[in-house]
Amino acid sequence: MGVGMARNLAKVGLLHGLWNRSADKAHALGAETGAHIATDPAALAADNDVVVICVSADADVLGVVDALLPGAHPGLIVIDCSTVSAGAAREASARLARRGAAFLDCPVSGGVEGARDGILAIMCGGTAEAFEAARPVLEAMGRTITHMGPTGYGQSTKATNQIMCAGVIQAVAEAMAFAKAEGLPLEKVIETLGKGAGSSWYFVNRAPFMARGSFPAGFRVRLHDKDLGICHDMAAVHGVELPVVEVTRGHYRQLMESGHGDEDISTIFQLKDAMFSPKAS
């Protein structure tokens, strides 16, 4: 995701510096785009007015923010496009505020394709002033840019999205397994139903993986499982357990235990397909 986003920033002249925990990745992208390779996050913050973060989990975001702090300055805006908890977003914002810097939690949706094509949906939390100042950067990475409210609201919106994704991928996988068991030509199923009332982004873009039985990493199982863990914890605050979240996490545990954690979440099709095998009867 981050590489596609960085390339789109470079296309409009907004990528001035790079840093990555894997130095070889930073140097490769720097050679491609001409962006300066910062020695560390603090140097990156000191030399720029806006810094975009895209990592994996709460601890990663807070770790990068802490590394940025020595170079943070009044007027700096840190945009975090990771998917983390709303609480982590609020903590990151508080740490940066002590240095006069602003923070926007801006998780994204649209997959690696959306990041590559610059058409991500970006849901933002933070002050309206910081959001407007950061708009040119956000618009270079996405097509639908929405200020949802104060800090943490971007992440709460993304959690909502991840619950929807869990339900949709479950339904798509189940439907495709049923279609296969019925002996239907799966390519024609995808072409026809992709234009019907039951269609979705996941059906159009991931049902072909199921038809081919190949699940290249797009949205990895282990990362969606992490996100659904966040949803579980946030729902628990309300005293609620969400059935779609819990069932999907159970399926993901099976997949990860079987070595499929780094495959796309459409690999859940394998569990649905197995239900129709003779051994399942």
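Bear in mind that the values here come from a model prediction, so they are computed numbers and not experimental data. Here, rigid core means the biggest group of C-alpha atoms that superpose within 1.5 Å across both forms. Numbering follows the first chain given and starts at 1. First, how it differs from the form predicted in complex with another copy of the chain.
The rigid-core alignment places the CA of Gly218 2 Å or more apart between these two forms. Taking 2 Å as the criterion, Gly13 does not count as shifted between these two forms: its C-alpha moves by less than this amount when the rigid core is aligned.
Superimposing on the larger rigid part's C-alpha atoms between these two forms leaves the smaller part rotated by 18 degrees.
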Contents of the next structure:
Protein chains: 2
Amino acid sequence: MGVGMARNLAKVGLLHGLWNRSADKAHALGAETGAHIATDPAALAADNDVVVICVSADADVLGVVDALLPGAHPGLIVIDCSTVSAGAAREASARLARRGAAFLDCPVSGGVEGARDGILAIMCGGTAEAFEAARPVLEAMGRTITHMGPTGYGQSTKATNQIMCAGVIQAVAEAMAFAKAEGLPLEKVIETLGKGAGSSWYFVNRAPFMARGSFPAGFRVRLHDKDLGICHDMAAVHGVELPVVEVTRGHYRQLMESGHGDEDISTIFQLKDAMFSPKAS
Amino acid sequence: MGVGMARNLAKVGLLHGLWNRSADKAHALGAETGAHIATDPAALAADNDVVVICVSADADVLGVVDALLPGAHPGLIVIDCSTVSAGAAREASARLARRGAAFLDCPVSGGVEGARDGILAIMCGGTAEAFEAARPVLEAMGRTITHMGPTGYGQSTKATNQIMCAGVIQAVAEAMAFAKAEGLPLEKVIETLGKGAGSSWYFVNRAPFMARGSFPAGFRVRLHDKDLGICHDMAAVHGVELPVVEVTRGHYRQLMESGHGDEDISTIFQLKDAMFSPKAS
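So the form predicted alone is up there; where is the form predicted in complex with another copy of the chain?
Full complex below, order starting with the chain above.
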């Protein structure tokens, strides 16, 4: 996703420097956009007022932040677009604050396509001051940009969304497996119930995958599973297990083990469908 | 719901006769609409070409059909708008067929308000011939009328919808309880995530109930629980238990036992909310 975001920053003249763990990737994008290749994250931080991070997990974000720290300076704003825990966001923010730099947790939704097209939804946590200062950068990358509250609130909002996706895909998959077992014409079911109170984005947009038995990504099982692990950890801070999340993680483990990890999450339909024996009537 | 439907039939001149288990109700509606009060269901069947039934459970539908049978005749179409099992619909159809009469299972969605306003969604099962013949009656009561297939397919479609509602309300309630525990501004969460891929009718329309902690019906727990019992029985025909349905039935039992049976199903949020201890941070 980082490539799409960097290209959109370059388009509006906001991409001054680049760094990537793979030097090849950094050089390719530097050649394409004319952006300077920084020797390391600290140099990037020293030379710029805003740094955008997009990595994978809590440890990655904190690792990059630590690597930035020697170059961090008052006035620097670090924007992290990774989906990680709210706790990791608060820790990153605290480490940067010691050097006078600000941090915004800005997880996105909209996938690789949204990043490429600059139409991501971006959910932000941090001070209102840092958010307003960073707005031109955020607007270059996304379309719906919301300041949710203090540090960590961007991640908490993203986690809320990922929990909801888990439950909705369970609902749609179970209902569609039942409909198929009953012998219903599935396209007509989607058309009819898609207008009703049981409907959802996933029903309208992914139940057709289930009707066809084909699950092109989409939102990959592997990635949603990673996000649900974060939701699990965040709920654990409250001493709670989230039932819908845990059931879905169990399904995802099964799906990844049987080679479906890179399919769209609507592939969970296959597990529900397998519950049913051939139509009884 | 039957009153609203009968009034809409009367408006277009299609309500000729009435019968109700409570004679008082029948007389009141007869006085209001000018419809004839039948002495019993058999008399109603004998005097009319179409009879509309709206009751509660499998046994009620079969009971009314048995009471109609002495008056059933070739050309009669019995429309059952109750939500019952597909198996009950097939049994009712078979009993009427022996007297040359047709049966349509036509469960509705849209609630008491939809019935009053004549804007119900009606999902129909039965022969295309009976469906076409009954269309003026169905159109007087509903707005979206769909012939799903042979007898029972209306009920199977309705059950599919009720399964989906169970899963979606689980998803929304769990996500909102998490969001609340994280301290997020709930109205802003609804506004932001309501536009995204995790969204649903229930999120947009019922998450605000959760944010306010008030759950006016709506779709009552007691009624959805009844429908989920039907889904349970229909799944059992396939030798299957539906996990989302069973978890939700467990929650509904708890809610009904603690006096929440007449609240909207979004009251399930209270169970999810109770899982969380006070905010840990």
